[in-house]
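Next comes just one chain, in structure tokens: the form predicted on its own.
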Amino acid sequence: MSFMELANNRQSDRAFAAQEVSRKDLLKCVQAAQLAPSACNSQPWKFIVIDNAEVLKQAGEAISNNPLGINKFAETAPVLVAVVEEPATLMPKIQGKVPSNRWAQFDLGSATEHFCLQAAELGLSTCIMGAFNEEALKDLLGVPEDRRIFVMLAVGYPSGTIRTKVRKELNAIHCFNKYDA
């Protein structure tokens, strides 16, 4: 399929079918994120990919369990993904010397997404959670203190069809030269 029709076809879904996701093609999924471009090449992620059905159910509850009461969807996943936030390796001239410096999470939004379509070119859905007890999925993957867990993944072949996408216009979203109110 075209890139178009992959990044149109790439949905979040909050159900998923009753089928096993295989290894094989879980693991097609993380070496796409590996491709994903990163500041300096620093690759700051580390991707945790619970498919053992006790740990599927302790995360999955981690997960419903946050202070906005929502993905609870993610208890009844096939697969979850953990992104974790590992340090990043920048240049040491490039270190310290920009204040607010942001390109790891930028990184690791590029990594989630490749992740995300290359799921989606192999008939899996997806659903990127920012929502969830950290401290508690940290514990239960045994994520160092000093690392931070970026965004859950929930993973499966979808319980529905693709939905069509609502977006803004397209002459809503970009100008050309200048900032277009």
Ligand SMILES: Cc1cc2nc3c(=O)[nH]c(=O)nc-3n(C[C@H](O)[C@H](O)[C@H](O)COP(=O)(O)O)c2cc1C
Second form
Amino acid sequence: MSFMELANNRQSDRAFAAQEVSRKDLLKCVQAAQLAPSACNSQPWKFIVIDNAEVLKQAGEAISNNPLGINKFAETAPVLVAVVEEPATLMPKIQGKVPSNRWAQFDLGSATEHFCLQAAELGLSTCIMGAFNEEALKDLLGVPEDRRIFVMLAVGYPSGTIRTKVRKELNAIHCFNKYDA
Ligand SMILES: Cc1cc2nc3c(=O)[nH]c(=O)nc-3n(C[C@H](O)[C@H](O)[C@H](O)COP(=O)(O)O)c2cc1C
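Having seen the form predicted on its own, could you give me the form predicted together with the named molecule?
Starting with the chain above, the whole complex follows.
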């Protein structure tokens, strides 16, 4: 698969086939995330992979019990992943000059996308979820009080087909040499 095909195949899926996902494949997704770039190579991430039936049930409920009332489908995902923001250790010459978490969200986004692209290459579906009950999930998963869960991921085998992407026009998102309003 070319990179463009892979980027096109990665899509947010909100329904999954009744097929188990192997830990081998899940670990490969984490390995892909491990390769992501991060500011000062601080790698401020931890992926909590949830594949135990009882924990899954409770995590699915904690996701769907969010103030926006979305993500009910999380209760049907064969695997859920909590992407946790860890403290970033910046290079000594930068430390103290910028907040240590200045670039952490960018880093977590990159790592999360690596995870999702690797999943797509393995024929797995993912959905990144920003809406969830963070406190309930932190309690359930034992995440320390001073850490944040950045996003949750639903992972499973697809039950549908690849959709056409809805995106802004190429011309609207780029220009050369000067900002073009
Ligand atoms: C940070 C982030 C948070 C998101 N949160 C949710 C969410 O809570 N629920 C959901 O169904 N999709 C969520 N999405 C998925 C987006 O809706 C989706 O990526 C976008 O519509 C583009 O569609 P595609 O991923 O299929 O290409 C989120 C995506 C990102 C990157």
